[in-house]
Every structure is written in C-alpha cells, then in structure tokens.
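A single chain comes next, written as structure tokens; it is the form predicted on its own.
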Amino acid sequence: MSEEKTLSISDLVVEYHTDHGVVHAVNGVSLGLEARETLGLVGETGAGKTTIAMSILKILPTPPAKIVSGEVKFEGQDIMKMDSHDLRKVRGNKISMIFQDPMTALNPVFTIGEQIAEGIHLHQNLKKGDAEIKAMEMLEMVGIRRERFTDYPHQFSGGMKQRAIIAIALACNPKLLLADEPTTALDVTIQAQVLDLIGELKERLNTAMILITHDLGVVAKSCDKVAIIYAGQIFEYGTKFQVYAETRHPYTQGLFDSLPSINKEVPRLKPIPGLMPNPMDLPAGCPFHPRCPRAMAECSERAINPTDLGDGHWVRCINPIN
C-alpha cells in the first residue's frame, strides 16, 4: 500500500437544482481508496452513487448539478479546484469511467478501433499508426480480434460493446478506474466473463476501482472494501469480511435479508418495507428511520454520526445491531 491514497473524498455534497426544487443527492461522502484497491459501492436506485462517481470526474449536468461542497483528492490534488485543460490530462487518462450502458456510451458514427485509439493518441503523444496499434492490442486484451477495429458499434453484440468500452477505459493505464454497474445490461454467463476480465486487466495494470452496483455477489466476488450507501450517506463502511460477517447497520442487514441464499430454507424472502425517501424531502435526522426496525425517537430527532467500531469499520447508527 502507498502511504498517501490514490483517492480521498472528503464531506462531498452535491445537489441538483430544479424547477421542482432542491435535489439532495449526495450529502456529507467521505471515503478513501488505496492503490490496487476495489471499492463497492452498494445501494438502491437513487441512492446517490453514480452522482458520486461523476463527481470524481466532474462530469455532471451543470446545470442542475451543483457540488456544494468537499474535496476530491486524486494523489494529492484536488480535483474540484482543476480548471478544465488540467481535468482533460486527467480524464480518461489518470481516471477512467465505464459506464452503466454500453447502447449508449459508444458513438454511432464512429468506428470501434477509432473510438479506442482516440484517447491513446491524445493522452500518450503517439502518432495516428501506432495508436491504432495499440486499440488492436487493446482489442485483443479485451478477448476481441483485431480485424474488427473497423467495426461500427452496431455491428457488435451487447457483451461486445462493454468489451470495448472496457478497452476504451484501461487503454491509457488508468490509476483509478469507475466502474458503474458494468454489467446491469448484459446476460449472467457474459456478466462473469466481463467481472472477469475487468479483475485480471486491475491487476495487470496495478488498477484502483470503484465498483458500483446493486449485486452483493458481485461485491463479494470483485471488492476488497464495501460502502453502504442511503440517500445520499454512507451508512456502513468497511472490509468485505467486516461488512458481510460483521453486519452491525440494520439497512446493510436488510440489504442481505431481502437475498435468496443458497444455504437455508425460508418461505418467504424478507424484502425491506417501504421505498427510498424523496431527495427533495428528506426525512429529519436519520433517513432510513421510517423504514427501520430498531428505530428509536432520537434517530427522528438529529443526525446521526458515524461510529467507529475498530480496523477501519464504522456505521452511522446509534442503535447498531450487536
């Protein structure tokens, strides 16, 4: 591990501003990330984590998106006070982004190869030949043949498509990758080869990432850290071990019993009650509290801070299960 992180956000608050009123997407994130680490981020839809995701790389709608405030540290600058030509140097080639759906995240008129080739010959200062050399290299890490670099993206399979937006994303070396559910579009057998394929090209290329997803299995497989996360806050935060055989947040526990598993018998799965809060209209003190079992009168009453359990696990909860 590096002494300083390769990411660290701190008190990042971002909201949108519309016609209706105040969107509070992310309220308050604070996390870290080492070099080679896999973060998940695990919650419902709407939970804020793709916000979060596209705050890293300041590329959200603004307007409405405003970033409120926080810092967003990329080995050790701040990537909220970088002027636009220093966020190009950065953008897709320090950090780079898959992006939830391949239909739409490739551009239609342009060919795969191009598409690929195109940010190697920005970022890496090579000539036009060699970098459309190095897309077929590309290509083919990525369990594609080189005679298809001419190919539009219409003329590739979906698993195809996230094949190549994952070449487009590790072609310059990233130190950071974002991953945003990179296989909800996809079949199951194709969503284990490209979870596959993207954990072996993270450590062929000494790769950080974020994992964002609803799969737990997923999280299981592919992170080695977990974050909860709930209108727009970290309720849980920790190892993989920590979070999935030390559960101590009553949502993370809901999260786990609404699973069918694999090892008991049950009649009946265990959804949790209610549905997310309106971001416009959050509920005082904690959010979750008008869904939650062990509520108490406090938790309506203010907000609630994180609380340290050791090693680096810790819940934002005042009556934690035990």
Contents of the next structure:
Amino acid sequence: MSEEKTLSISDLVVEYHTDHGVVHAVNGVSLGLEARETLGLVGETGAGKTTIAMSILKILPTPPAKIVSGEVKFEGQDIMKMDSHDLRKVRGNKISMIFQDPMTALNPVFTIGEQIAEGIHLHQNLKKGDAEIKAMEMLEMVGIRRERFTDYPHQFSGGMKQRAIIAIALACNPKLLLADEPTTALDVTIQAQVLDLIGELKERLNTAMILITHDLGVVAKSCDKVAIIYAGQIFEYGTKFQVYAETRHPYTQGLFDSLPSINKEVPRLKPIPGLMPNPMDLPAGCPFHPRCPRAMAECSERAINPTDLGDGHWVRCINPIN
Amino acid sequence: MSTPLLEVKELSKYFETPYGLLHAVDHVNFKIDRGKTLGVVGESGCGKTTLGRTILHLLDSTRGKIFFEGEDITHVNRKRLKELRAQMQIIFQDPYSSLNPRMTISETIGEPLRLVKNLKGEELSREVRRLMDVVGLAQRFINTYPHELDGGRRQRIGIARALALNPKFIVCDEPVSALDVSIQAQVINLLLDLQDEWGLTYIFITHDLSVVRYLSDEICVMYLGQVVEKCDADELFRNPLHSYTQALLSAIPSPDIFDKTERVLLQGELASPVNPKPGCRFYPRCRNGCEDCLKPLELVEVSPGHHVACHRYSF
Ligand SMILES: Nc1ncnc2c1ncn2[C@@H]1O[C@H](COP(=O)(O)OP(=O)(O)O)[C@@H](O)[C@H]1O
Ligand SMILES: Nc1ncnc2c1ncn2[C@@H]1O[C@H](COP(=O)(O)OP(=O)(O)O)[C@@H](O)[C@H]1O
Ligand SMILES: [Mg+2]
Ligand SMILES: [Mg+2]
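Form predicted on its own already given; the form predicted together with the partner chain follows:
Time for the whole complex; same chain goes first.
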C-alpha cells in the first residue's frame, strides 16, 4: 500500500467577485505534499499565496471569494466536500495556520495562556486544568518562561507574540502547518530564531508544512520542495536543488537576478521589467509573457500547461531556460 | 582633502518618555563625501529614522553638530533653513502613507516647484513632465491619484518629489522595504542612476543588509542608538568585527543553497535605550562579553577606516 499524501490539491480555481470585476486569484493550482515534507510557496504580493492557504482550510470569505473548481484532499478526504462539523475537527487540530501579522492574530482581551489552552481544550478532549498544563509546556517549548502564562498580548514583544502564535498552532500536534509569511514582520535576528524554532518543532512533531514567503533566502534555509507562483499559477516546482540550481522558468530566474547578494559584489541588478498584471484582466496565454525575456508568439496565443522535466521537477513554460 | 558634503559630530537625539530619557541617537559621528552613499543598518528601533530626521532638521537635535558643505547648520534661522530644505531631501519608507491621497501625481510633484521655485503655468507642467521622465513614470499617469497606482510607481512619485528642487543630498529611509523584489530592483537601479547623473549624496537607511551592501560606499551599523561599527561596505562583509554585526550578517537567510555557513543565533530581543548605563548596550546579548563591557567605550579605529565600539578591540 502506498502511503497517502498529507495534502493534494488539484486544479484549484478561486475568484473574488467584487464591485469592480472578477479577480482571478488562483488559476488552476495543483500541488502535493508528503507527510513531514516542507514546501516553500514563493511569490510576490498578490500572486495568490494566502488565497491558496485559506482554500485549504476552507476559510475564504464567501462572498466575495468563490471556489470555481478544484479538489483539496487532506489525508485522502476532500475538504471541499466536508460539512462544518467535520471541518471543525480538522481546523486547528489536524491543520493549523500561522497568519502573516502577529499583531492581529492574538486576542487582546485574553491572556496568552488562555489562548493556547483554549485550542487544546477544544480539540483534545482535555479538561480545563489539563489543557492549561499542556499549554504551559507548549509555552516553554517555544522558549517563553512559564511565568508569562498570565500575561496579555500587549506585554509581549513582536518576536514573543510570534512564538506564542506558533505555540497555539502546534499545540494539537497538527499533521499540516500552513505558515503564511510567519517572519515577514520580524527583524532578521528574531526571524532567524523563529525559523529555527519552527524547523525544530516541525521535526519533533512530524508535521508537514507549507511555508509561504516572498523571501528566497528563507526558503533556501528551511524547505525541501519549492513552488514558484505567479498570477495564481505555479510556474515551477521541484526540490530546492532543482529550483535553485537548475532553474528553468524565466520568472524564477528573474527573481534570483533581482536580488542583491550579501556574498558577492554584483555589478548591477537585473530587475524583471514591468509590473504584475492586473488580476482582473490577466494577459492571454502565459500571464508572464509581457515581461518575459524568452517570450515567443505562441506564449500569448494559448494556455500553457506544465512540462514534466523528470525527477519531480516541472515547469509551466514552452521556452524554458536550459 | 575636500570638505565632506555632510558631517555630524557627537550628534544625539533624546526623547522624554514616561519611563525616562530615551537615547534614540547617541553620540553619532560620520562624514559623507559628495556623490557617495552612507548606508545605515540596524534592527527596528535602533534609531535610523530618528538619525535621518535629525540631520534634516525635521527633529531638533539634543546635542552635537551638523555640518553641510562645511557650514555649521546645527542652529540656523528660518530663511536659511528654507534654503537648506531645498538641498536636503528625504524619501520615505512607506509610499502609501507619505503621499497626500487627494493630490494628483502632477500636483504632488509640482507642489515644491510651485511653493519654493514659484513656477507656474506651462513652465510648471513642463518641469513636472520632465521629472516624471527622470523617474520613469509614464505621462499617462499625470492626472491619477496615489491610490490608483502600485507601490513601485508610488515610490517613484516620492523620488520625483524629492528631486524637484535639485537637491544635493537625500536621506532614503527604507525606500524599497515595502516593495516586492522585482520592483525593488527597479527602484534601486533608478536611485543609482540618479546618483551618477546628478552627483547626489545619499544616506541609505535600511534593515536589509544585502541591499545596503549593494548600494553603499561606507556603512554604519547601529545598535540601540549608537554606531557600533563603521567601515567600507565590502570590508564590513569580509571582516565584520563587532559581535552584533557578525550576528546580524549570519542571521540573513542566504538564497544560495550551497552556502553552509554556521549561523550564530542571537539570544534575547532588543531592549529600548531608556536611561542607558555606560558600557556596551549589546552586552546582555553578546556571546563574547566580559566584565570590561560594563565600562564606558568608544568607537575606535582598529585598521585604516575600520571603526568598532567593542572592548575586545580597544587597546
Ligand atoms: N477579499 C478579497 N476581495 C477581493 N480581492 C481579493 C481579496 N483577497 C485577495 N484578493 C485578491 O486576490 C489576489 C490574490 O491575493 P492573495 O491570495 O492575498 O495573494 P498573496 O498572498 O500572494 O499576496 C490579489 O489580487 C488580491 O488583491
Ligand atoms: N517621537 C518619539 N517619542 C519617543 N520615542 C521615540 C519617538 N520617535 C522614536 N522614538 C524611539 O526612538 C527609538 C528609535 O526609533 P527610530 O528612529 O524610529 O528607529 P528605526 O528607524 O531604526 O526603527 C525607538 O526606541 C523609538 O521607540
Ligand atoms: Mg498573502
Ligand atoms: Mg525607521
């Protein structure tokens, strides 16, 4: 018997219907995640990363969001078809999410301890007292002293808040952690602490993770697999080695060329020309073709399907770098 | 030797707070030559913005001196300040909040031209269009409002506005931090081209060390209001001496997957410099600390042009 994938998304299409038009946020995304694997989902603002994560948890605001098609299977079960009762059992328990902004993810009127204990109490059938003991253990596991259990969020620094959020997210030993830009709001030295902590806990608890970020450096440090997303489509997918060292998509290459390096002198940055397309009015064909240095006539004429390059590496481009 | 374009001596800015006196900028010294860029790096709250604003007289200094082209401008009258303002400009971090939402692009860029240079009519609009060209904003945006544009274009408006009065010196306060990488690179290249063409002198403030290496001639590393290390940009990355600089450099996740450098993890978090004691402010987090660190210390030149404030290097 082959082991069931922790997560498999196929052909996900999500739109937002607004007064100004239809935002094509996610346009046919397929992804799989094995148990214990870490996938880095990398893309610029508006690429659809958060929308994908929210689709996995089925917490999109509908309306305006509309899941047009697609299947999201968690341990073989289709989340899209679950009723609210089943969903509650999955959310926060088997799948949990760390949101981008640590400042808004905590409730200001409850103590940190209460907020960690609540999830444990709800999901693990533990009595209040036992849940509190487990919560204190979690707090220590993320490197915060027990005495801070009764503190309120405003008494915590940014880095400590993010640790507390990690404690909440991991309190129920989830199978899958969705971390949406978990360190973007933090200073680099604190970011390094938090990334190390997430990596270590993930290892200890056997959790699979999707790490959403715009930072190729963060992915290089923490991920096994990498997916590069642009305008709601995965452009390139593979192991970290494949995507970083055997880059095939011109957009992926463009991202690398845009980065100043701390290790060497770069004579001049090579930015990707132009801007992200308007998601209400995406270019026909490959949405990157107007900015692409390798674009050919065909790129604007038809939808581009992924090409399998072997060994699990694939690219959505008909004129990839070789 | 020619006069530096800008020099600050023992520049300090303290804020009164309910908890005591906050030493946001404390005894900072540096010179910048014409056409050069001084990078200022450090984590949030270390005093970068306060330093930039104090130099531009947007905040009053508490102590120390500021020289612009050799002239002591620490205390100047209103008339002179107005003249200086034309020559010393600022580009803000947040292109979203630093522009007036009710002004079109042409009004925003034209405002300083109208108020200071007294331009009007055709002359004014010609100059606005020229500035839009300089920063790469297409003419079709001339009558749009900031909210109709993306972050990269908004930052270009901020740059055009800063350039309007033909400044010699610009404080760039995290001008690319809010932008996506591909757009960030466009704006960085624009700033470099403008520096070449106009002979501009920059202070470039950022928390992003890779950006600062790329842009700067010299770099100051700040920690809790003080400069802890100052040297040539490449030297800082080749040979960082202060434990804080080393930790900061090693904390940056490198996009090079073959980079196997061991990371030095810093423990603890930034405090705030309220009523600071003498001695090294980094001491509580430093892995190389000893009793000497509690004694007062200064920035010392340990090799030509390389300054560091650490007892391990003060002989
Ligand atoms: N609630 C919403 N209503 C309308 N459009 C939205 C909403 N949320 C996101 N979008 C749009 O959907 C697209 C994808 O957004 P998002 O998933 O947040 O991207 P990312 O997380 O990669 O920055 C963007 O164009 C964004 O503006
Ligand atoms: N107007 C003010 N009143 C009191 N404290 C301030 C004020 N402005 C800044 N500070 C404090 O001064 C220190 C330096 O702040 P800032 O210059 O903004 O740092 P940075 O730009 O490096 O993040 C911080 O501790 C900050 O809280
Ligand atoms: Mg997002
Ligand atoms: Mg600042």
